[in-house]
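Next up: a single chain in structure tokens, the form predicted alone.
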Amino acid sequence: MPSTPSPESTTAAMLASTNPANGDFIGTVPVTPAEWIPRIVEEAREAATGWRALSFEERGALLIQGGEMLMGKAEALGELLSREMGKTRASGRGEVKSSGKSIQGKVARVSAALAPHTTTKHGVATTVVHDPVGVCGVIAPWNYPMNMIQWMVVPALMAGNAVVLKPSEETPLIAQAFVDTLNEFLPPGILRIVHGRDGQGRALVNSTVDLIAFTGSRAVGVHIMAAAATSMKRLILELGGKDPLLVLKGADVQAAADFAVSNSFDNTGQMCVSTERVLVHQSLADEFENKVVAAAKQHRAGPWDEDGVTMGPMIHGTQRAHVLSQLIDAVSQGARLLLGTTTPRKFFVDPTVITGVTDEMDIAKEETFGPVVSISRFTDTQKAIRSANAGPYGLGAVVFGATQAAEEAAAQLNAGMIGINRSIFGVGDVPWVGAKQSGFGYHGSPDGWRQFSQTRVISRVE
């Protein structure tokens, strides 16, 4: 069975993919009629019978072959990813390589997490087993269009489930390439892909899938959660963020400034854990802002294949307009642009630094998802912590400061992942987790991988 929905899909409407740096046409995929999706899910369920009968080792061996092929295709697929999403050549190639490598490394760790575990006491043996849930619907974003897919698809498949993937309509070609590569090794029908926009996403959520794994905006997550409630579908939702950075007295100002710029501009700011608001102590603010501007001037926006470019375009005009609207609104209320402009060239937002941001401004409250270092000054640390905790988001947060003061502030931040004098990215198999409305469930780690399974407890007399 092909990875595309059906042989008849060649007669369906086509979804065009364009280069976000210039609007040029790249290619098309067939749109999956929404009314086909229930049948696709049931076909996947039928195919899963044989897949779940395989051992972890057998499933893993097939996935590893797919990962190896992805790494071998890194040059060509990396260029496709960059053309379609806009990230730099090095970033596109690196994402494909890391996706393939991650599959290789993740297989054994997921297997260990899902393996049966038996405890014996007083003549009774109790075994905890992690069975497949059935069919997992995966709805993936455009900002990391291969990494985020494999992040959800691989543990779902390793658990013995079938997967129906609905990738972003902004990056359908690279998603199709990922699925086609894995399907060279997987049994027919285990990994299916459906293309389209909101209608296809709704059809997948409303189908008989047993679990929905979604990475994307909080607003869409709210709709998915409401729709899934009627049939009590399991949910794994990795949603948006408005990550704060607190720079306290005693901080290494250069290190804090470098982090603020790199974490605000990485992936053109189109990252759920981008630094979205910086709160810096008044005594350090002038020095900090000067260092931020100096670091930001080393970045340049442009097409993915242009030498010296560190940031690509915004994914589409709507997102670009949103970022510029926030900047215009902030400036109209008294904020100052230290770098950048509210009238950049088409398709791009230049590296931007803005200061004088207040709690009332939209840029302080709503997700920006663009290359902006947004700075506020404070004198009262407790007020700054309250400001950092305001709003519905709680994905990540970072504190720079003297060790004890930074530890004390970090303990008061309401976020799922916190960095102290460094980024939030941890070591080992730790969860990727949000607090408040930034997530429901989480990805990564043994406990995260087990969410793709049904836990079963079996007790017997020894």
The other form holds:
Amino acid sequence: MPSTPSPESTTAAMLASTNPANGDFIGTVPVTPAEWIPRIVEEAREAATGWRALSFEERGALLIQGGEMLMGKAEALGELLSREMGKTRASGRGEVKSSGKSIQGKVARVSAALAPHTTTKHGVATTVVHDPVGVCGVIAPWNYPMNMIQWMVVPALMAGNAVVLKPSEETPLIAQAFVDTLNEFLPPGILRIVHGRDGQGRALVNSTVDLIAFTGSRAVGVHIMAAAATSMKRLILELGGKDPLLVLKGADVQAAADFAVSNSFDNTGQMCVSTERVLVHQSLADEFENKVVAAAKQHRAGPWDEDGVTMGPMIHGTQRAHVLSQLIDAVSQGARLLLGTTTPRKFFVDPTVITGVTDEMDIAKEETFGPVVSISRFTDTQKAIRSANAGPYGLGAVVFGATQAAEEAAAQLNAGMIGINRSIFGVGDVPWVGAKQSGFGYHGSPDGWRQFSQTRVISRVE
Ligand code: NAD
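Next, give the form predicted together with ligand NAD, keeping in mind that what was shown is the form predicted alone.
Up next: the whole complex, starting with the chain shown before.
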């Protein structure tokens, strides 16, 4: 089959990438015409024949070289990532480094998870193998524009699949740089990239890909699930969240306040497991709010390369307007701003603390995705737990409190990842998993990596 021209070789429509901190033009990538995508998928399938014949060690060795090169380019790629997405210099560089390091560190563990395993009993040997599924369509968001991609692409490739990646239209340049770096080592054609907006995402979902790994919003996840149903494509969906933080009587108020601020402002609040809602016991609330405001005042939103900046801009004007409209709506219903403003500022939302939020307000229900500590007070712990569990999301949840009370509350929270007197980030190869409508399948961990394979069980007489 003659090869479809790569996006680089066409003069078709261009997708411009701009700096979200000032609107400056950074560069362009060619948009992949949606009608090319089915063909690109089939070319990837053909290219994967040789790839799947390689051993895990051989595939891993090539990916490790790619990971090493990413780490070597961390300074330059980190700067590109920060300019394109807006995060601070240290965060941009850190994301590139951690992506490279994660690839290097995980290939052996992914191989072990995918290796055949035999059980022998009563004269029968049964082997479980993990075959490639074929071609994986990977659709990624902009908020961790390299890490989210490597999370999905690396296990898909390690399992022997080809990958067609559709990165976010907000961060095409860093995605292209990631793919170009890995492709210096991978055989031609097994890692392809298509650029564009939702039309290209839809075309990928509607193509003959065998599996779709999607990280993004719940709304788009719903579309993808419906579109994938007609051909029963395998799905991994990592979606949005509305993570609550419960601060119970007996909590270390300073630690809870510090966590509330850092986890609401990290990545400018544009993080799926950001603290989106704080429910604090009335008896601690004044002290907690004072400490939150004091800690929040240490933060400053600004361009990635300015000294003293701890947070970047909102990714685009629509997101900025969404955050402000939630704040304006909450204030109009009686909530009070303790820090920040509802007056629009170009490109940025300043560190914001709001209190008096009630369950009915949009800011308590829908993902904010901005640098806002949003506080409600409670007196009845069971009622607070019901509030924390309300709504469709169930990604993460955190409780601060005396050990036993915190454990008891945590056991009642309906979320995939729970932190007790700390963040939800666990240690070891644990799954990244959402409950309810925050996820469907999961990333990381042996079980997560196996999702990129077709399990086959073969029994024979010994
Ligand atoms: P998004 O859903 O708007 O877009 C994600 C990707 O889907 C983009 O590449 C986009 O072009 C593509 N797309 C849009 N419409 C499509 C369609 N109909 N069919 C196929 N593809 C389509 O999300 P975003 O704004 O890029 O990212 C922010 C969201 O991602 C937040 O909700 C955040 O919570 C979530 N997120 C979740 C996790 C997690 O691990 N659970 C991690 C990061 C981000």
